[in-house]
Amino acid sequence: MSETGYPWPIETTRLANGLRVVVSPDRTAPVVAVNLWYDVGSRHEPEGQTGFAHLFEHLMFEGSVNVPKTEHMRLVQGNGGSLNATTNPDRTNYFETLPAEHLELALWLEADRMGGLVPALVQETLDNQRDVVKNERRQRYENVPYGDAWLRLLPLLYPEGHPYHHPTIGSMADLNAAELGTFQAFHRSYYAPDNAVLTVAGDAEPAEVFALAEKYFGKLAAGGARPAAPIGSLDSWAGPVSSVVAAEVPAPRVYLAHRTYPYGTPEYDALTVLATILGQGRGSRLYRLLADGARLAQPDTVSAYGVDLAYAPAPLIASATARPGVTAARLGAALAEVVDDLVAGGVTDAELTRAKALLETEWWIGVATVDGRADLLSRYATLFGDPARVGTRLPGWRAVTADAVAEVARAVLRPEDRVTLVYEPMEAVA
C-alpha cells in the first residue's frame, strides 16, 4: 500500500511575472494535462458584481487576440483533446488533455487568453455570453426539480456580506447592470500570471515545461495588486434556520446543513469520513435507516457529502426525498434522528473501515488519469502553496480515529446550528 496518495514525481518554478508552474511527469501514455487555476472564484466578487467569475469561465472561450471565435475549442478538439471549465466559490479552472505531442499548442491558447483576451472582448461578445448565462440558470437551476437547492442554502448557511452568501452563477441584475469596462477591469485583476497556476502531468519533461512556460507566459504582465477577497462574518448568524419551498416537485426532499470546518484541516478530513459514513452508498446509515429501513426515503436519492470550501467553515449536506406517502415533517424529522443519534453514539469501527475503503478507492480512481492529477496538484498550489501537500490527503483519511469523528460530529452537527430546507409539492400546500 502506497505510504503517499501521490507516488507521482512533481517539479515546480516560478516564473519572474509570478506565475507558479507545477509538472508531474508521467510516461506511461502519451498524453498530457494541461490545467490551470485562477485565484478567483465568487467569494472574490464585489458587491454588484457576482457572477463575474463564472460569466468568465464562459468568456475565455470566446476568443482572445490571437485565437478568433471558437478557434480554442476548435483546435484542441480537431488535434484529439477535450477541454473544459469549472467555477467554484474558491477558484476557476480551465483544463485540456491532448495527445503530448499537442502540449506546445494547449500552452500558447491559454497564454494567449490570459493575456490577450480584454483587447478582444467586444460588447457583442459580453451580451451574447450573458445570454448564454441566463439560460444556463433557467436550465440548471430554476427549471429542474430541486435545482436551486444550492442557492437556497448558501444565503441560509452565510449570513449578508460574506463572501459564500452568494453562488457561482451570481445576480442576473448585477451582470446586467455591468458595463463592458467593469468587466476588462475584472480579468485585469485576477486573470493575470501572478495569481494562476499551471500545471502540466503527463508524458512531458519538467524542463521542456518549464520553457514553454517562459516562452508563452514569461511575456505577459505580473497583474499586481489586487482587491483582497472579504473575509466575512458569522457572529450575525444565528440558528436554527428552516425554509419551506413550495414548487413543482414530484415529492418532499429535505436538506440538513450545518457549517463544519475549512477544507484543508485535519477537522475536515474527520467530517469526510463522518460524512461517508453518514450517506455514502447503500452501506450508509441513511440509506440502512431511511431507505431500508423505515421505507421513508427514496433510496437513490439519500446522500450526504461535505462542499470543498477552504477559507470558511464548509457545509455538510445531507438530504433525502420522500417516498409516495410520506410527509416532508415526517422525513425531516427522521432524517434529524439520524443525524443526532450519530452525534450521541458515534460510529462503529466496521462504518469506519468501510468509509475509509470507500474514500481511498475514490481517490485513487481519481488519481488514475493524468487530468485528475493535473486539478489536483493545481487545487494543493493555489489553495496550500504547496502542490506537493497533495499526497497528505489520503494519509489524513486513514489516520482518523472514530474518536476524532464523535469529536467532529459533536462539536458542528449540533441541532441549533442546523440549517432545514424542506421541498414542498404544489398540491400539497395548495
Contents of the next structure:
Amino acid sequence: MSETGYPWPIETTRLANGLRVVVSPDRTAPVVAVNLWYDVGSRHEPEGQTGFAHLFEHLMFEGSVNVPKTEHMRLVQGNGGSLNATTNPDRTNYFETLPAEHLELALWLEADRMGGLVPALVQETLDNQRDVVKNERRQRYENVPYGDAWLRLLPLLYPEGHPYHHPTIGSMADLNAAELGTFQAFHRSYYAPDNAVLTVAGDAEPAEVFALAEKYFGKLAAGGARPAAPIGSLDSWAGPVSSVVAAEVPAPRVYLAHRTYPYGTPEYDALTVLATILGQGRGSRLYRLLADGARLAQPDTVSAYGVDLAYAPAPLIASATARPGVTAARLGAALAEVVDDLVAGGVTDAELTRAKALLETEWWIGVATVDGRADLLSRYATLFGDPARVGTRLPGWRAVTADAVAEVARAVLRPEDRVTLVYEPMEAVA
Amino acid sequence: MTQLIAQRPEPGTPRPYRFPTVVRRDVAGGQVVAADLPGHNLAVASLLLDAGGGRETTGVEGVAEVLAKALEEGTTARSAADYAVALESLGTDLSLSVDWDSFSATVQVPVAALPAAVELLAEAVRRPKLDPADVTRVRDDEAESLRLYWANPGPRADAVLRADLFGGEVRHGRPLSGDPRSVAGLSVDDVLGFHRSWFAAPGTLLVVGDLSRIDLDALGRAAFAGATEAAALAGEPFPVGARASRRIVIVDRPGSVQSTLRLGHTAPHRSHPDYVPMTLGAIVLGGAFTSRLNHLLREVKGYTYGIRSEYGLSRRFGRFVVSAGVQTAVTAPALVDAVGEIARTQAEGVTEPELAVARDWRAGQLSVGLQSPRAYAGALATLVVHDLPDDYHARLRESLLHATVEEVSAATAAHLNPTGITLVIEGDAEKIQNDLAATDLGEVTVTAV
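Please give the corresponding structure for the form predicted in complex with the partner chain, as opposed to the form predicted alone shown earlier.
So here's everything in the complex, that chain up top.
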C-alpha cells in the first residue's frame, strides 16, 4: 500500500510575473492535462455583483485577442481533447485533457484568455452568455424538484455579508444590471498570472513545460491590487434554524446541515470520515437505520457529505426523502435522532474501517486520471501554497481515530447549531 | 506590458496509439477478458451477463432492475446488512447496471482486495437469498423510486418518444427501467424467474488492473462457480421502421419554466456498417460544442444551456435523439431551428472543417477518455457485447481518422429523417401549444401521460 496518496513526482516553479507552475509527469499514456485555478470565486463578489465569477467562466470560452469566438472549444475538441470549467464559492478552474502532442496548443489558448480577454469581450457576447446562464439556472435549479436546495441552504448556514452567504449562480438581476465595463474590470482584477496556478500532469517533461509556460505566460503583466474576499464572521450566528418550503416535489424531503471546519484541516478529515460513516453506502447509519430499519426514507435517497470549502467552516449536509405515508416531521425527527445518537455514542471501529476503505478507493479513483491529478495539484497549490501537500489527504483520512470522529461530532453537530430545510409537496400543504 | 503570442503552435509528434493488451482466458465454463494497466493501484472486475432489458418480455419491464436491487438484500451466506459491511469494508459498493444488451455487476478496489471483492460479487449474483418478503419490498421501493424520478423533466418525454418510435407492443418501445406502474405490477415470481432464466449462464468476467498482481484464473473460478448453461442467442436486429410524416407531441408539465425537447427517429443497430460515418454525422450536427445545433441554439440565439444529438444504438435496434431544455417562451422558434438544422444536415451533408473536428475529437477520446480502470472495463464490455476483436479500438481509431466528407454526408443523407421525426416537448401546454401549432412542423397532440 502506498504511504502517500500521491506517488508521482511533482515539480514547481514561479514565473517573474507571479504565475505558479506545477508539473507532475507520468509518461504511461500519451495524454496530458492542463489545469488552471484562478483564486476567484463567488466569495469574492461584493453585494450587487453576485454571479460574476460564474458568468466569467462562460465568457472565458467566448474568444480572446488571437482566438475568435467558439475557437477555443473547436480547437480543443478538434484535436481530440476534453475540456470544461467550473466555479464554486472558493475559486474558478479551467481544464483540458488532450493527446500529449497538443500540450503547447492548450498553453497558448490558456495564455491568450488570461492575458487577452478584455479587448475581445463585446456586448453581444455578454448578452448571449447572460441568456445562457439564465437557462442554466432554469435547467439546474428551477425546473427540477428540490433543485434549489443549495440556494436555500446557504443563506440559512451563513449570515448576510459572509462570503458563502450567496450562491455561485448568483442573482440574475445583478447580472442584468452590470455594464460591459464592470466585467472587463473584473477580469483585470482577478485573471492575472499572480492570481493563478497552472498545472500540467501526464505525458510531459517538467523542463519542457516550464519553458513553454515562460514562452506563453511569461510576458503577461502581473495584476494590480485585488480586493480581498470578505472574511465573514460566524460570531453570534447560532441557534437552530429551520425553513419549510411548499413546492412541486413528489415527496417530502429533509436536509440537515451544520457548519463544520475548513477543508484542509485535520478536523475536516475527521468530518469527512464521519460523513461517510453517516451517509455513504448501504452500510452507513442513515441507510441502516432510516432506509432499511425504520423504513422511513426512500433507500436510494439517503446521503451525507461534506462540501469541500476552505475559507470558512464547510457545511456537512445530510438528507433523505420520505417513503410513502411518512411525514416530513417524522422523517426529520428520525434524521436528527441518528445524528444526535452519533454525537452521544460515537462510532465503532468497524464503522471506521468501512468508511476509510471507501474513502481510500475514492481517492485512487480521483487520481487514476491525469485530469484528476492536475486539479488536485492546482487545488493544493492555490489553497495551501504547496501542491505536494496533496499527498497528505489520504494519510490524513487513514489517521482518523474513533475518538477524533467523536470529538468533531460533539463539537459541530450540536442540535442548537443545526440548519433544517424541509420540502413539502404542494398538495400536502394546501 | 502584456504581450501575447499571436501564432497558434503546431502540434508535436504524436506517440503511436496503443490499447492495452487484451487477455482472454477460458475458465470454469466462462470467459475472463482482461486488460493490463501496469502500476495502477486500483483494479476493477465486472461480471457481464446477457441479461439486459432486451431480455425482458413486455408487461414485466423493469424486472432486471428490481432483481439487481434485490441481489443486495442478503445472500445464502449472510444478511443484507452483513453483506453491505463486508463489501464496503473492502472499499467498494456493488455497482449494478442494466442496459438494453447486458446486466453488469462491478466492484472497484485497491488491487489487493480484488479476490475478496470478486468472491462477494459472485455471492450476490449467483447465490442471492431472494426472500419473497425482501423482493416485494424492493419492488415497492423501486416503484416509488421511479415515481420520484419521473417527477423530473425528461423521463415522461422519453417514454412518449420511445413508444411513438417503436410501438408499445415491443419491449424496446417501453422504458428501459419500466415505469412506476409496470414495476408496481411485478410479482415475486417475475423477479425469481428472471434470475433463473438469465443468471445461470457463466457470462464474462471483465478485469482491469495491474495483471502482474492479479490471478485471473482464480477470479474466473470464483465468478463462474455454480453457473450452468450458456445463454440463448440474442436474436437478429429488428427492421428499422421509418415514419413518413412528422408529428409534435406535448407532454403537459404545467408551470414549467423550460420546455424539455426530445426529438427522435428510428435508426440502425450498433453493428451496422455505417456506424462510423453515421455517428460522426451526429457529432457535426449536435455532438461537439461547436456543432450546428449547439452553435445556433446556444451560442447565437441563447435559447438553451445546451443541446445535443446522438445515436443510441444497441444490438437489435437504434434511435437518433436530440435533447435540450429551452426557455418556455422560445419553445417554438427553438424547435423550428432544431428541425431546420437536422434537415439541412440531411440534405447537404457535412463540410471538411466540421468533419475534421468530429473525427479528431472521437479519435482523441480513445486516449483521453480511456485512462482509468473503470473506463477500460467499459471498453472491454463493448468488445464482449458486440463481439468485437481485441484490436477493435485501434481499428476504430483508423476508420474514424479516415472517414471522408462523402462517406459521412452519404450516411447523414441515408440515416437522418427530418421529415419523419417525432418531436416530443415536455412543457407547459397552455403556454406553448398555439405557438407549436403555428409552426406547421406537424400535427400537435397533447398527452398527460
